[in-house]
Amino acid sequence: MGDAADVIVVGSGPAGVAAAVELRRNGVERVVLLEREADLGGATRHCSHSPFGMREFGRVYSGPAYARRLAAEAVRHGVTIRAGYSVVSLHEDARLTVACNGVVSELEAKRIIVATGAREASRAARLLPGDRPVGVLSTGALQSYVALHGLMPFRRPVILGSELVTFSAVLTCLRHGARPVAVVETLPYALARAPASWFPGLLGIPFFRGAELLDIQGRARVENIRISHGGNLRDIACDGVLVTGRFLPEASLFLNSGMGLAQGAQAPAIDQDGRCANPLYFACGNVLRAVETGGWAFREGRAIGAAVARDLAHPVAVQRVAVEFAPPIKLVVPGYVRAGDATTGALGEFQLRFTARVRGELSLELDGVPVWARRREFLPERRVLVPMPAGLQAAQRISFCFREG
């Protein structure tokens, strides 16, 4: 592959492409984008619906068209693209072990950005009960069938979940000849915000909140599910079960890298510029906290790409202060703050998630002094943004606190 790169970006979804393009815009010469699939775009390649790209490109795209636009942007800005490359391991000295067409080799760079995205939890990970017939799929598998092979694997599925991706799955089904017979959520409320959560009802699709899946039944393929709802048992005839949401960061590369994972996030721990514990590595996009929209990931990738360009030009000493928190707060991104640096970081806000539906006061304290607070109801997996206050980099202790009531 020639000389070592200035920056290697791992993953070509919206965050990875945006980071690579921004590096080139900032004058970084040798930017290499690695993608394990044959085409760029990440999960958006499979999303055969809109809207994508309005804020990034000023027009609305379907998922596949958006993926093609991302690829075109990478080419237009002179990013070196290496498709079909799977990263096997990360090494301490900004070196990657990669595999391509059965050949294992190593690539080197001055900095590496990991933007490997997220994946949905499988049926096995969710411990779903019942038989094991054909017809139980994730949203990603469904969209791959439809977008890449032109196949719809069922006609009358039940959809589990109520995250934003759930309603994307409903739309995918309807556009390709399937009509969901029900949407089932274990919580008593939808995880996605309105108006997305109104979607099933507007289409006449029953939406069972607070329902427990008791059984999946079928011999050759799914024939029926049984749920408990409102104290009653209900059988729903169907020919498939679509398992949506409960995303997990695709962070397996970090497990054996020595860099570790952030508290609560199952994702790499970063500072306000996306820098990992090893300062030669950065991360951005949904590998940090599953899951945000493609537009969010794109903007974050662009910001962290610019931060990496600055770091190449003017490396900084890395002294980090951990951001402290406890349940019901699930995660905080960034999980560290680079101390003693007055420059503005790539991430101007903390991003928080909660584990459960709670009401009370969330506050940010610097060295024990509250500098920000908000009292309201917080829902699980909903993004909560907290601005980074002045004086943050001088603090010796940074803490998020939650008091119910």
The other form holds:
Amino acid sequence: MGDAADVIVVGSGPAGVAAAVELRRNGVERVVLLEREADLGGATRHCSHSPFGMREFGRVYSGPAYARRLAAEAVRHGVTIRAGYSVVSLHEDARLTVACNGVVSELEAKRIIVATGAREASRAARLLPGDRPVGVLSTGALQSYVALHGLMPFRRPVILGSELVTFSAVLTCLRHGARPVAVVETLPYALARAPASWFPGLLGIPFFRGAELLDIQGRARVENIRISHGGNLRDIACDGVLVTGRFLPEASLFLNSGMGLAQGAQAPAIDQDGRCANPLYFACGNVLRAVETGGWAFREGRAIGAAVARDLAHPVAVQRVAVEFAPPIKLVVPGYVRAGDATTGALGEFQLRFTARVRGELSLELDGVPVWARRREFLPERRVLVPMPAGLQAAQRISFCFREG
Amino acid sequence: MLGRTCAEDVFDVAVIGGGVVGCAVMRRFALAGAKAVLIEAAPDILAGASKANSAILHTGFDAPPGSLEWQLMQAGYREYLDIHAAYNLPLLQTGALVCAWNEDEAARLEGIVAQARLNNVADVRPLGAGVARALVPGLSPRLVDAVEVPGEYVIDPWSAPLAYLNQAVALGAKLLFNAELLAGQFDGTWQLQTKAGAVRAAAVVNTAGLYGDVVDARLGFTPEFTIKPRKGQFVVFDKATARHVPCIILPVPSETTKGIVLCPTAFGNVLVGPTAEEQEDRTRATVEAETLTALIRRAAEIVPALAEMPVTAVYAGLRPATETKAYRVASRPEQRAITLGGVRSTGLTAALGLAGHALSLHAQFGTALPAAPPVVPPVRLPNLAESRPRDWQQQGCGEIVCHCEMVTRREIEAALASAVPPGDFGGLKRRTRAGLGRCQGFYCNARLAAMTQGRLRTPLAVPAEGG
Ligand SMILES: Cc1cc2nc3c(=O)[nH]c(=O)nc-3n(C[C@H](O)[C@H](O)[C@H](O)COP(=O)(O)OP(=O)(O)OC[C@H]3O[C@@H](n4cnc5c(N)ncnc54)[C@H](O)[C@@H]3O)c2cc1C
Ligand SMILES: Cc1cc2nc3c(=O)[nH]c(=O)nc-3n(C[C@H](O)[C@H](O)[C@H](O)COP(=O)(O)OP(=O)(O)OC[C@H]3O[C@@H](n4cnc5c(N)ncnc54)[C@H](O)[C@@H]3O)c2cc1C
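How about the form predicted in complex with its partner chain, since we already have the form predicted alone?
Starting with the chain above, the whole complex follows.
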């Protein structure tokens, strides 16, 4: 295909749509949005329960209604929408191999924005033990059963995890005629904050923290799970296992194209404009760090869309400094800081996540000098925000340090 | 002779068990003109050992010299090379490296080369660590020495038996699923009781894999062997790993096992496994977290880049091992019964060879089969291998349902409407790859539930409450 777009956006969740719309609002002519599904909206298409859209559209939507609003926004702003297009691979020179209805072609653009979202880690990726019968699935799949097909995969599931999405899964079950028989978390505490974590208790659903899943049993369909909890073995009869949370970036396009992923995050590393190691590529939304709210993904997409518009108008010679960190810090987004010129970037904050529950002091050092510090408890899967300090772009060394105690 | 006198309802042969061996036997007998019936306990084929293996087409270079196993592996290997193109089955000519990681193992390589020569695998050659690492740069620098076995190949372990069975069906064979064999009496013909009703047949072939001894007993024979299941667990890595593992990487085998293998799959992944764990249970092929973690660690010792790679799938299979290493093949001409038992760890390779062997044993029964069919209807399987064009690359394929494995709706519908349709979800996955990719159904499981309603023995979606 000869006629190159200005920008191609891959993925039409909140992040991708917001980026595409923002590009158009900034006068970028040819903005193409590629989505492999038939409908736009990404994960919000099946989040039937929660309030979406308050900050970006000033009113509350259900997930599917929000997805429709996103599609309408893209149309209204003259984004060229290509649904049913799967991006198969990324090439260094901002060309994409794309498949649609059996036609495999190449598309090219001046810049590419990847907004392919995140998914929950599968049962296999978590190395969960036991048989492999029908009835083990993720929250995303459960939501799709309910919202897109009017079906249910089980009636008496055990639910693994304790993130926000876990408790939203409990609600989805109850609303659609399933009664969870237990919630099981391997950590000794719930990952989500109260009151979400009180939820199972209030509903009379046993909530086992610090429990180890020893076995999933079932010949055709799940029949039973065995856990060890407080030194006791416990069998729980059930007809399904819902594996929730532990989101992973949907970053396989980067991994398979040899562009590499950032340490810890398993995501493409970006600078504060969303620019990847290859400066023709940008990324935004859940693909950067796994799960955030829909509203967060939207705002990030919008900010990075604006940064790409600026980049097209005034390309910068990119010099960057990698942000240093070590466990228990799991990831830092952005992982690079564009150095030199002092223009503000799309992102005004660093987002960090931790690998484990730890108490101690987190500090940010520029060239070895602490410029920010906080002492408190940090939990895995919780967002930690650190404002970008003045002088950041002049620093030769940028490091996050953690001292226990 | 009895043979065909009792009209249509007597089959020439009943094959008990639809693993890879049973499917190959069905094909061979159907090609020979037999009216064949498959009696399978499960809702689909490949419910036992054949569901989960390493998918290597072995040369037999390390088989016991002169053994029946060696002979039938080589016959099976040759026949697969002859027929795979016509059936549209893949053949990944990867070759294998036998890798020695210490001096002890290196000292045994010479013996391996000698045994390969003895086994007619003449192209096996010592490589040295330097050449091996030039061929596979991802190999750990700890490599001490290596031997190349150019003829070890990778195939699609599920499409192959499906092709064999489809060939039989195209020639008029009958299939009975959910039809566990319960008992059989021979009174000139076989009266077989199954969970799906009675079957009469002139001869029987027992290919019941993990239940070979049980089925022999149910047929009224004193079993000559006892199945001792041996479990093998595997980890399948993301497709991004494929570039690091271009060929099969074998260890120096020990007395009891071929050891842990790193192997490309026909579908573009890399697997590591299998373990060798004896167990009593014949039904449960469970995975265990510590074992899987150890396999990943082992993989990273061999090819360090694998340490960081995402895991796509984990699985386990049970080998139908017995008290001895050898295949347990028995022929009972008086009762016109053949047992192809104890096909422990090389059955994918040897299946076609075992089938030919069964037919030659049957020829000694003195019951002639009807004339071979004048025309053999062609059978072509849909290609699932990454190395060759898939449906999503064909114009007009329509939408993609499983994005990780790029499975089209057209492929799924074709599988559901095929001559040997899937009986359960595993069968659908094996026929199309839907749901077998890195997300393991996060995106497509619900869609598959909707598309397969009323089609699978264990539905993905449960019936509505009270409905
Ligand atoms: C189970 C679940 C529950 C959630 N619950 C809530 C909630 O209650 N409240 C809340 O605020 N947020 C919730 N979220 C999060 C919210 O939905 C996400 O934050 C938001 O959708 C992320 O937006 P995104 O644009 O980054 O990615 P996504 O919405 O995931 O969109 C990514 C898009 O990229 C497409 N894509 C991927 N790969 C390709 C490719 N190769 N070619 C073409 N297209 C591709 C996908 O099809 C998808 O449409 C939930 C998410 C999930 C999964
Ligand atoms: C871990 C592992 C790795 C392996 N790797 C390789 C490899 O790389 N290359 C290779 O060539 N081989 C390999 N093998 C070996 C190969 O998988 C086996 O040899 C082969 O699958 C045996 O097939 P089968 O048909 O004899 O038995 P099965 O596949 O077990 O089939 C028996 C069938 O009989 C049915 N059945 C049982 N009882 C009854 C009854 N009463 N009535 C009706 N039906 C019944 C079962 O449901 C089953 O479908 C491996 C095996 C394992 C386990």
